[in-house]
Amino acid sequence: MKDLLVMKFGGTSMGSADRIRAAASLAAGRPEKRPTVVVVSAMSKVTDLLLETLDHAEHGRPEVESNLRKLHQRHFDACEQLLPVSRRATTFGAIESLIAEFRRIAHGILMLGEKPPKSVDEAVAIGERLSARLLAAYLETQGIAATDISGSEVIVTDANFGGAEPLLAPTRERAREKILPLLESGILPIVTGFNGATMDGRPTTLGRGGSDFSASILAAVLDASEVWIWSDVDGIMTADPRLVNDAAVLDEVTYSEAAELAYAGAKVLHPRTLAPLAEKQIPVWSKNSFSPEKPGTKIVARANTWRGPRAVTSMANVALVSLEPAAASVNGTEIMGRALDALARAKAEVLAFSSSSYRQSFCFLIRKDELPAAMECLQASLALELAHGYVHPMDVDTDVGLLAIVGEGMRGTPGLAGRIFTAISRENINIIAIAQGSSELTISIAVARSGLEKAVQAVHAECELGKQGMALAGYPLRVPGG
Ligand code: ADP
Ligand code: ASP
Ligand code: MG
């Protein structure tokens, strides 16, 4: 379909009456109607409370109902706010039944006292579609067609629940068949985010924050020409604005500078976002649903050249695993080999890997809660290592935090690391690792969980990064600190 748009709702852009009120106009109140599909997230904060409840069951506590009663509460509230008396009776009883099928899922796993990953995902995905009914409900009250559709319905992942790999073959079979003939009658799909099916029907999420992922899985499949993720903020930022007060908005970046950010911690995009959307050059923009009329952020191959890093990102929950050969004998390569093997199958995503000294000593920065997995899976692999003392005793360390500076106009920029690196210690920061690849594109550097904003805060105002909106608004362009 030509000139299709794909627009996503975050949790923040659904999260009350008013909110829903203001995407509704976004999606379908824009003169040029444009071919629109609408990917929405639960209400904020929805997420945390339906995974909160699912615990509480699992250790059969009480607060099971009172959470219930709260789900029931927000979105029986945003129903009445949203809709006229007359139109009420069956969006509350939609709410009902889908607030049934999750009560229905907490008490089995209350019963059992264990929590499957699959019964997770199938009620997890419960706050998608109880926002979905709401903005479809609420469309339909102003004269727009529009009809919710369950994610599962349309993206086909595997069966890794909780965190699970789009299949883009069958869901492009399937997003066209669902989702074209609705667009071809003028009725606008408002799809649920961060939930699939496997090809058999068992219900699956894409990860936390994963409505971003199922916009660009749909913009892809179904050969959009754009995206627009519509968040709290006017677009990705050269730091996170909560922890840097002159954090500017960038008018553009690069697929790549986008990838690394959202990988490094930049909360604004889910990081599997641009992998289907750069492929296909669809650009993507970041935009902000308070203020819809500021530009954005626009996400390209190619955007306009800045010297140095553009933004500064932080991830709080890593830990830091080191490894180091005991004997001379020990071939420290295959060590590592084994090592990233290990941490393959334990699926952990290596986010820095540093290796130096002629021990072939190495570490590398994983996501906490992946550490246990991961921890299994390495002293599997290595146990004859450990214990005929060939390699140390694995050391870890999760009071650490990981910073990542990026950008592509790093590349070629002599004496960079340097400032970046009197910068954090002029705060007093000691640097526990470095690691920087050959594309230059990201600089990672661990420090101690204590000193991790201050250590954003340094980079940001040592390579002037809040510069930039100045900069690109007209300003001539300036290599930082030159
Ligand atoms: P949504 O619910 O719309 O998906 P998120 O909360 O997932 O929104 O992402 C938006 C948040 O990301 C912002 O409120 C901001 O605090 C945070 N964030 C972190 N780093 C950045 C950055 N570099 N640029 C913009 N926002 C960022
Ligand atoms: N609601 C899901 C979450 O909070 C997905 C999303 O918002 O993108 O993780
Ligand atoms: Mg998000």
Ligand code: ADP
Given for the second form:
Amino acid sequence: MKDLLVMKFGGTSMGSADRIRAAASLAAGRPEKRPTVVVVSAMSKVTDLLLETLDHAEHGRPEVESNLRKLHQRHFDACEQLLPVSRRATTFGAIESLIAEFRRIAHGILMLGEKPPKSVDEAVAIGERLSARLLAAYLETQGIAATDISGSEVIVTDANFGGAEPLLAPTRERAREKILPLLESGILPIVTGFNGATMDGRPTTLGRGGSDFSASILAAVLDASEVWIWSDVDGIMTADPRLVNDAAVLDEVTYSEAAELAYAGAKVLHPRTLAPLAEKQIPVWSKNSFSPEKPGTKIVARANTWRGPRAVTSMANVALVSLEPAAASVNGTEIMGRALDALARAKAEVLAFSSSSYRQSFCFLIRKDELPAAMECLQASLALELAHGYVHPMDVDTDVGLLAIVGEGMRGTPGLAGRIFTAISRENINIIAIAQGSSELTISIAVARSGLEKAVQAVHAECELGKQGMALAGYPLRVPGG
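Having seen the form predicted in complex with the named molecule, please provide the structure of the form predicted on its own.
Shown below: the chain alone.
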């Protein structure tokens, strides 16, 4: 279908009756009434409430029932605020049915005393199904033909519950079969994000960044011309505005830059969300549903030529793990390989990796919440070497932070690394480890956690990434569709 637009609304953009009205206005007011598919997240904090309820059920806690009442009340309140009395009965019934479905799963877990991953995936998808029903019902009251569709009906995945991967060929077939006839009939499809199903219909979820991923999957299989991601931020920024006063919204970034920023902790689309879009070179806009008049940030395959870094980001909840062979006779390369294999089995993402040449010692940064599983796999993989002293005991430092400077224009820029290190050292912050990939797209630096914020501010100022620096650089402003 020509000029198809995919709009995705995040949890804060669906977080209340007022926000759902705003989302409906944006969806209904799409430019030139172009064909549009809407993807929605659960209302803000609802997924957390669902997961917390399942955890209470697993441990036999009484909070299960009070949480169910909260879930019921929040969605019924939104329904009452959104719909006239004459239109509420059907939507009330749909909400009751969905919450009853969640209650059935929660009570099953309560009886079992455990949470089967398949049941968790089926249960947490209820949040998106509830918000999709509310949005579709409200649009109908505004004279907009709309219908809600479960992602399980259109996105086909493998059976990796909790973090499923899409199967694009069957997804393309199902999505076109289900969604295109609606668009041709002038009906606005409201698709639940985050969830899919296996070929034989078992519910799955897509893991971290799942709702954004749903939007990019549908855009790819439906050959969309653009994706608009609506959230509560103005776009992709040069730094976290809570840390840096003059942080600026970037007009345009590349897929690679956005992926690197997300990987290093920025509130940007998850790298795997960008993959289907990058492959088909479908541009994506990051926009603020609370301030829709602002242009946002456009993510594209190639952007205007610039020199130097584009943004600096940071992560505080990380851990630095260091390993060192006890003797030069130990094959350090083999130890590295086995350590990385262990991290892969633990499903831990390596945020930065650094090694020495002679001693063959090495260190890597991972997320703190992935540390227990990573250490268990590392201990098992290197059990013999650790037991016999061939490898020194692993050192774990959780009092560190990750600083990452990102920009395609950093390639071959002389003196840049020196300036960055000098700026950090001027703040009396010790650099613990440094890593830079072969693409020269990102410089990753581990520093003491206590100095992380100052390091971000120092690098941002040194590289002139703020509003004044952006203005002097003369980056052009764009609007969606431009």
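Since we're looking at a predicted model, the values are computed, not measured. Each form is matched to the other, and the largest set of C-alpha atoms that superpose within 1.5 Å is called the rigid core. Positions refer to the first chain, counted from 1.
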Can a Cα shift of no less than 2 Å be assigned to residue 426 between these two forms, given superposition on the rigid core?
-> yes
C-alpha of residue 390 moved at least 2 Å between these two forms on rigid core | yes
After superposition on the rigid core, does the Cα atom of residue 147 shift by at least 2 Å between these two forms?
-> no
